[in-house]
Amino acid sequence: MALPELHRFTLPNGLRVVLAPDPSAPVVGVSVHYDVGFRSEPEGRTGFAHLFEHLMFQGSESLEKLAHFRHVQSSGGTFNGSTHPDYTDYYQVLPSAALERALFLEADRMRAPKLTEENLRNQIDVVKEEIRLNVLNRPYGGFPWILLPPVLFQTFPNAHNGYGDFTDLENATVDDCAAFFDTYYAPGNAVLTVAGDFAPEAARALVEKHFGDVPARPVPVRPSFAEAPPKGELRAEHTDPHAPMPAIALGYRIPDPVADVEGYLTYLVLAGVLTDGDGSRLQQRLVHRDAIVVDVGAGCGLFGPLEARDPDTFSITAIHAPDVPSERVIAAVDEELLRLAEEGPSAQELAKVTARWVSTMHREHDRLTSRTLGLGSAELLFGRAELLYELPEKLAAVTTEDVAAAAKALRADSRAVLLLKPAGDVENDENNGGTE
């Protein structure tokens, strides 16, 4: 696949631009990636990114409330933001025309948010019924991606909630708003991606008219979250109060995506011999043939592949019947990971995964939003916007050795293991004064 051409420049403030014409379609696509997720959010304050995150759309010192919302719905555009482990986005999409305004209205809020007492307190109250939704009174809410990490990782960063703990979002302050703003929104903190329908040096002179004068600020160092793997097999129980069955979550570690995204790129592919489709591995044995589960899959990256930095996680999920023991589905993945370990996938197992794999990227990538977005957190993540487009030939280039070595490195002591039981199983056992 030919590269699209990018042009990529820094503004004397610090913050790195992005530009991905493409004339193919008159809409233009604008995002900007702050590096800043929830793992870097302070002790006492889970859930504040994310938080903050809402608050970026509450108007600024020159907009007033929802003003953001009317400018881009009134031109045609969509936008929306998000939060994630190591960095969190802002997009807007709208007619090729509307450029300009995209590009106040990042800048604007990027200038100065309007942080005050009453949108922080109906922010608050936003995010804890978004939690309520998600997770709280909804089956299997929060598993794994909220559940796994305490098993898997020992450190707050890596461990801790990134929705948030109630008592935590009610203690926040506008004072930490500011904090947090002036910490982590520096322009020199983040990337600015304009991908679609625009010449170039025009894009360039209007960013750096509206971008241009945000006043510079410190940036901060960026901390390492990485620890050391398991030593061990680690293992959690959770009640679930709404799920109608069991279920079971592994979480492996795996390769640095920045420092190895190759190796990283073969979990991906193991993932899809596993769980990917009716013939893969899992879904055979324990869907097909043994018939004790009812739902399998698997994974790199509780949010999904390539979002975050090391240390990242490689999930097994499953959902099983009351009457099947968990410890039976558990030994079935084993023997299926180990048997990959000797055998390696069939040349025609690896060919279907790999070929799902590349025509989803061609695909993901075609759509705007997706391709402004990958390139923004590929700037940001791993200094190569670039990669973006390389990723479906790196994914073509793994091969059944590399699919092997990676199912081989899933070792059961060193993993986490974390058992879902619905809270009717729970009062059983107990009543029954016994356990699986």
Second form
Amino acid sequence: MALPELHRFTLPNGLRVVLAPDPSAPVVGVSVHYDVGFRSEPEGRTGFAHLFEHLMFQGSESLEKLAHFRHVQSSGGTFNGSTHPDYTDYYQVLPSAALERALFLEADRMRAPKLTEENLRNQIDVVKEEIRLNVLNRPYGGFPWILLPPVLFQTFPNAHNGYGDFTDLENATVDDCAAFFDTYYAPGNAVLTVAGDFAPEAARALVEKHFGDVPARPVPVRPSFAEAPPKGELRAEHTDPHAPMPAIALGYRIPDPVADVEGYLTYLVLAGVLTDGDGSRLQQRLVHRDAIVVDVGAGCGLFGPLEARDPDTFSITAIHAPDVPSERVIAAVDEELLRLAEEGPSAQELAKVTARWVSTMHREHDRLTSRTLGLGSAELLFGRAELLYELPEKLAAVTTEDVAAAAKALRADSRAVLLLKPAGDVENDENNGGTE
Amino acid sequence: MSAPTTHRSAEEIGRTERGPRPLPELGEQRAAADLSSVDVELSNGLRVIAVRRSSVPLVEVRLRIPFADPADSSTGSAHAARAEVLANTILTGTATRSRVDVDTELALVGGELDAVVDPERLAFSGNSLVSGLDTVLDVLRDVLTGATYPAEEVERERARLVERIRLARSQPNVIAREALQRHLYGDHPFAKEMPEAEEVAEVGREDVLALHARAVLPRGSVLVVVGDVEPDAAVRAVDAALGSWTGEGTAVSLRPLPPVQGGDVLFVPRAGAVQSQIRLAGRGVVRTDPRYPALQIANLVFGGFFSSRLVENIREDKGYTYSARSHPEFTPGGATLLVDADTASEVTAAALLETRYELGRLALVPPTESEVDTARRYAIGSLLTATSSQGGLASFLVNLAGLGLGIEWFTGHPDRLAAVTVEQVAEVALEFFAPSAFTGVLVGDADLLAPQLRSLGGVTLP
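I've shown you the form predicted on its own. Could you give me the structure of the form predicted together with its partner chain?
Expanding to the full complex; the earlier chain stays at the top.
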């Protein structure tokens, strides 16, 4: 894939900037990635990074409450923000005439957000509704992203629920917000990405105009969240009051994507060989041949690949009929992993995965929102926005032997096993590994 | 926490020496490049729309086959179950390809292809590297003209479908949608979005083959290709691949729906729910109706985007909900306005009250010039951003084609929106957003909600 044009520079206040011009459609994307996610929130404040993300939309020195939304939308644009383990992102995608406006909006809240008691209380209520919607009131809510980490990890940053529990959310104070902002939302702790229809020199001038006088602040030293891989197989059960069928999540540790991106990407190829398409190993075995699961999936990262630093998770998940013992599903997965470890995938299996990834990367690039966010997160986590464009080539370089070795490294004696049981199933009900 | 021992207060953070700054004006907007496109009917009756968008070396393919139940009532009809099994097995075998062959061939050209069915249509959605267009079209030809529905695939997918239906019906969203459709349309086939497990269990391979022969027809269907390919060349490729797809008659469109009448909201109990689904519905207008642009703007002002009255009230002011929205759904021969919100049990009745209040307010207190302008610019801009990718444009165009419209509706729409006046918005708001024009369903825990809903009124309780 031809490398699209990228420009990068750093403002005197430390803000890193990536410009990715592309005139093919008269639209622009603007995003800011802050180098803090829910792994950094303190004990007793689970869910705080996400709650704080909501507050960043609630006004700033030049913008009344609701003004941010109105200015983006009345410019014909869309917006959102999301909180990940290691970063929090904010974006606008708009007709290109609104580029300066989008930069102004992001700069204003980077410089001086309005953190008020009234807005904090209101957004705690909104976030609780979000959690009811996505977790508490639906089947398989938080499966596996909330439920698997406390089984696989031992330390609070890696194990806790990033949505937070209601008590912690209710205990949040405006002063917590001020401390969090001053610590983590410094310009030197952020990456600004502008992608789409603009002239690079003009965009650079606008970035300097609006972000140039955001005062520099100290950038926190990023702590290591490293912890040892599990010794033995760690098991837990979770009872889901809404789920009609049991489910399984297997969690494994994978190489550090920053220190060893090639090693990490081998697992991305492995995931494709295991579950991408009707011809993949686990689809064939579990869905079609044995017919013991309804659906099966595998992947790197509980939010998607390459969106967290070390330690990251490889997961295999399946929903199965109540009359199929979970051990039977796990044994079949282990057999297929063993077979791959011994024989490796065929050249054709690798070619399939690689071609689909090339196509996927092009498609992501074509959607301005995913392109803008992908460039920004790659720059923040890896210091290389262009990694996005190098992925197809790196994935194509993964060999049969690499994938066999990766399959071999997914060891049963160093993994987490989460069994999700419908509430109707009473066996082992006392051992509830859940977080609700 | 690695927070510093000292930090500024929230007040200090929220102000600078220079003070508030003015919002920059919008710059000059460059127009989107003209799309080169072709819209033709092949000799077998298939309509083909091809559009060149060369941003990335991919193609997107969408095929829409009207696939309605010809019966007047879904009661006693096996159509929904047969159609569901057909959609889940049509890609699992032909005379020359097994299920795995289909997956392998598509994967090797970076491609994907899937089929889904609903009460209106059977839809194929696919994409690949542009060099793989012929492969995708050849797989399509093969399954359209020669899907064999292998017995063991039918059997397995049937069993899996029963489980998937069970999974789907455990989702609050699905429970609410099915209840709403039944409430609005009774036994009209449009209301039956999912078959019953028993009905699926009875579907045999012969039933599926017969349905395919009778209903998978090119006449009345439309295929959209968007990508890095010349439109004429794309049409030639489609004609070469799918010209052999023939059949008697025209694909079956759903018969028109009865218009939605305002009335009480039906309460649907879901024991143990910690959150309720409010789903209201009223009558809308089709995209070709002269009032549509004004109604589109009225809907945005009401609840169609974040900066709307409903979201600002029940989310940003009162914190009753994470998600509230209103949107039109285009139905056969008409349209419905849908209003959705999910709210905690303790505030559900209050959220319903506020929703009705905002409906009444939009009908009676005309939107301001500034509200209309904000909504108008959002409508124009979001059309531009949503269709700026190949996939977004392909999906948008196939939906338009399903309503009998073409690319000229898309390119002409910004001008129609620009011409809408505040008076026109007020006029359609009074007619379409009156609380009396809406009915709907509310799903939630009966014990918690009944006393408040009874007191509020306008809700039919069990």
